[in-house]
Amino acid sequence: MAARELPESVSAEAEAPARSPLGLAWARLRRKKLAMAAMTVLAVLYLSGIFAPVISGVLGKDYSDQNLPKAQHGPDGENWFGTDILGRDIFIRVIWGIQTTVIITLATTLTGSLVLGVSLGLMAGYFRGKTDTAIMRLGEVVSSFPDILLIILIAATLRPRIVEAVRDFEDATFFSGLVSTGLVDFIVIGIALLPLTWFGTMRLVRGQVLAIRDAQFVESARATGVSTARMLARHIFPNVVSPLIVTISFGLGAIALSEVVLSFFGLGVQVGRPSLGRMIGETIGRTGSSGPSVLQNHPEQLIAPIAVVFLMIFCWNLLGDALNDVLNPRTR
């Protein structure tokens, strides 16, 4: 009796080299074009706010330089988006203001979702009793605030305290200008972000570490004599990534529009150094000399940030949910 014959599309499966999860991650997102083009946006997005200081010198201006002759005036082939009322130039202190967003969302993510949040997590599942309880309560209590409410009244009250031990520190050493740099916004900023990141990835790890710390396979290891921390780090930990970059994911969109709503209420990045939302904040604040507010006479400066924004936030919910459907086996 002949063989019966493979369709083509199954026998190339089976021909094909195995490849990693990582790998087949990637092949099945880059089927989705949705996720695929929110991937280039961000990346064009990002990349123009790290590389902003290349980008200004090759355009020959700075994000503070001022042309009062030109004040308020529309696009045109010097100024692509503009200027404000101070004659400088949009396009610029767009780049920049995305530098500064780029800056406090990788380093809230990395102190608050990362270090905090997926060490307590895994902390809280796998020792659980009174530890478990302690961490719980704790983020409990932090969560039971409105978070924008909250992140308000630690920048507010956080502010001046840094500001003063920065300067004492500068006093003492030979260090100067830390705090025209934008040291101290960044750091208030960061700190007042933690609680709207570190509880809910906290509790997403507990919950997956909880789901596998009794499996046989991690059984196996502690019978085997491997140690506390190679067993979280080497076992239990790899387990948790797919779900950890999900939420990441979709966490990255919210801290970038806080950092906003922080800098437009005038508690994040202060005078000097360009903001997304100081400049929202400015356009709709400001009054002209002839009474009437920027937004009335010139609401065309509102668009390159207000768009920034709205790019980020929409592509990373995208993205976020393009991961879900990927590394969630029951979507596949």
Contents of the next structure:
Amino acid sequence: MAARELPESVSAEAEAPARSPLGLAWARLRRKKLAMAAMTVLAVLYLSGIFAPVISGVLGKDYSDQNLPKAQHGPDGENWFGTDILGRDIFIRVIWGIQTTVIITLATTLTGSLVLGVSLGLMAGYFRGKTDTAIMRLGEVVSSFPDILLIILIAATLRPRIVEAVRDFEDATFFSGLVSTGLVDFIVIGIALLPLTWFGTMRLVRGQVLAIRDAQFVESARATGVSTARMLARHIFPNVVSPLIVTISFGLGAIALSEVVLSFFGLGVQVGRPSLGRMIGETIGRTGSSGPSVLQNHPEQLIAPIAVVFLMIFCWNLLGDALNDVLNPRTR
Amino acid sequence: MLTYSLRRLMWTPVLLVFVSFFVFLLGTYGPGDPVEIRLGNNYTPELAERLRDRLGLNDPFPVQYGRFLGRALRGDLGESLTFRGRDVITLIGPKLLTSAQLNVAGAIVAFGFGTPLGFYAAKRQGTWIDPSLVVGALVIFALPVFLTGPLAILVFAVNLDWVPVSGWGGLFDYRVVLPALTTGLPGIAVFVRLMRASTLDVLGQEYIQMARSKGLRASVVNYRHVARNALLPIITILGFTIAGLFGGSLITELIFGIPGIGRLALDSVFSRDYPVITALTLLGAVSLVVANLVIDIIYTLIDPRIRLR
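Okay, that one was the form predicted alone. Can I see the form predicted together with its partner chain too?
After this comes the whole thing, all chains and molecules, with the earlier chain placed first.
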């Protein structure tokens, strides 16, 4: 394997001798067709989610527009993915559903994985001793819960409290309508997914830091009197970046799935906003819904939301694999 | 080895106390007043206050937690709020057994298909078989259960009519096949990847070269030297399979109408039945912690090279 890839990396280095390690990795990644395809698909999905309001504006359709005479209609020129039981356009709803997932995955990854995970991992690995023990033990407690149940429990217990708090805030200030924007739901789901994200990143970063903290370059930096903050940021952190990128790529897929599962059970974002999980849940007829399941008569309504979920998980994992190949050649 | 096991054993109860504290905290400060729910239409402030006193809900938080812990240790996790007068333990017990069977069946599927495929992929490294198996595993991994479940029902139950659409008869009933396949499918991918990596690792070892150079037959090297050593690290994953016992098959249970933990967990979340939710979370955490402990110890016993400190 290594022998076969050698010419590639040699030529990459020959082309641009002064490239940074990440630049080199990027050059190697660009040669992987599958990974580039995955990135393209993810870019299309994420961009269409982010620009959902624009797309709905251009098409002149909203996710809550009902067209009852044309309910449960198959795909045609007007409704590209067909319409649901209330005659709402499935394409628009899927796009908005993607937005929900995108917001939650990005917010959770940023706060949980990047901020919490990286800083705690750096601290645990660099200071060792009591700091390390405390952080690791806390992580052990959190990770000893079955994740889906913990997420459900947190989402169910936290939501009313946060709604209450935000309502009080609305009453006390001039802000209004915060609850109805769904902001609260995003906060709740974000917090509920946190325990899932920070520990893995933390352990990874900690391990990396432990492996290099006694290296000579760290020692010489310390000898020149570098401050702790600068040491962590400039000397230690850059050595953690490569494995971190790989974990985050895998993590984004996993969090997206968790969000979908949560809203599948009706515990996700609750205001009228569409979400992929709920679209699937309502079609399959999960617990709580009554009447004959839409699944039996109109399974085609499931295709679009499920395809999006599949593509998200598949592409993030594919990309993670490729990133692992180009960033951590030793572990192959 | 002994000190490691002892340290793990001593840490486990402490870990479980933390876990129970966290669960109790969430349950206590969760929304909905259990007294209000219990009294229903008979609610009056005086009556509520009396009941609260009797149930000890006016006691300080540490006292309440101590009582919760004491009862939990004796196997008393309280009474369900929705199913009046039903012990949480007797409510959960049979459903837990059902979910456990489903998960064992799923684990058998995942392990039974995953490890041979992973081994095969590693042996065929450098040919087209290896990358296509790896990508195939990724595809399987990304297929959500809410696609494979209904699809399996549609094809095998509705169109081919081989099995009934739903129903449950335990681990040794033929109706277990579809749910087991659905639960185990993503696991197959996990085992393929792990077994492939582990086999590649072993194949690079010097003792494999040694075994080959002394003229052992390929089949002997493959099975006695490679496969058996490659399987060792896979065992650690079985602990996580236990984790799925409480959460992983939630969706499968809903789709196939299996009377397991999944339905109960969801119903109790929606009806704010906190004793049931806390009991489920607590039991889930306890079994996960204990399973991981047991597997760690077994692992060090069967692989003498491992010396954990």
